[in-house]
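Encoded as structure tokens, the following chain is the form predicted on its own, with no partner shown.
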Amino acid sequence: MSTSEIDRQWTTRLRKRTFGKLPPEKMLPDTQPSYVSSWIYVFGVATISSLVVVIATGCVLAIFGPAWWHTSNVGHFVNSMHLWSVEIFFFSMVIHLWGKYFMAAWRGGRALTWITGMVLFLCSIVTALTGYVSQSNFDSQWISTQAKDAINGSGGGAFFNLLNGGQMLMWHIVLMPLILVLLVGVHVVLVRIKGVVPPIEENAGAVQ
């Protein structure tokens, strides 16, 4: 096979693209810029971490099932750190999310990397809502009943039935964290091409 002829394959381009793109260097870069260290730049990692420990908790409780962490003392306690860890997810989120806007994180062509941001927020609160849903206790009977009839109004009570705990629990464990695993993917994947964004003061006389 001639070179011309191996240069036209979709794989060859399609290495040449990402790697033109997205060096090594970037995509496990050695060193960061000095303002990195600054504390605001911290949650975005802290909401990644957190969201193995989800992941990680939520598939021990997926093997052992609703009866194991009702009635377990290891299964409170794994349901307790799933718990926790998503309220630290979320904390650690909406931290990064206000200080990315204070920041204008879309500057320097990272508009794209903004709003996979903002949609896996939305796709987080879906998730939690599954999950709050798919507990098997009274407080999940509570919250699918109240909030059934906004999501009636809306129209969607056709195929997002918050009283069908089967569909929610297969929506929590499977659907959702497929989205957020791969929008987190794209997300960072954006940062390392983009690179982190510098605050405002370093690009003040830029052109934007």
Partner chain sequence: MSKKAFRPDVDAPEWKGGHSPYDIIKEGSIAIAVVLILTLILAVVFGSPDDPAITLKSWSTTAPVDFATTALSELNGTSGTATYGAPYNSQNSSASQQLGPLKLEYWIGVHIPINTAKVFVINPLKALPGQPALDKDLAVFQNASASAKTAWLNNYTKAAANMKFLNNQVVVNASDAGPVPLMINDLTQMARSGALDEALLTGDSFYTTDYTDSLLFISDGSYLGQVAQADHLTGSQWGMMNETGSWPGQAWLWLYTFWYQVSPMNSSSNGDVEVLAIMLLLTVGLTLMPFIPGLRSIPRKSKVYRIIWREHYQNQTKD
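Go ahead and give the structure of the form predicted in complex with the partner chain, now that the form predicted on its own is out.
A lone chain is what you will see next.
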């Protein structure tokens, strides 16, 4: 095999592209530019961390099945942890979002990071909604029968039925978490590739 033949292999090309764009020292940096010294940067990390806790507590609920937490005190406590980690998750994410907005953090080729962030926000809302209607208690009855009208009004109710408990539980514990985790991966890798956005330039001739 000649070297050019090796160079043309799919594997070689994938490796070169991946590690060319994202060498290990960018993926796992040991220094940061000195402007990265504000509390606002905590909220991206807090969002990921709370997602970890959300998924972990969700996995415990999954081990014992959807009816468990209604009858077990331990189960109810795990459900409380699931709820409160979700509240922390959304709280952090919303501050993260508006923080990035006021930093105009899409500058310098970071628009895709911003867009994947917005898609994450929307997917998180869908995940939470499917979770609320999967509780199998009074809240899920009320929320599903109320929210169905908006979904039906858009025509989507024909395919996404909030009153179909099995469908909602599947979306909540399989499809949406899968999408969220993949998207968070893309989002964070994009941040690592581009590096953290530098402060807004005030001295350059202000041309828009």
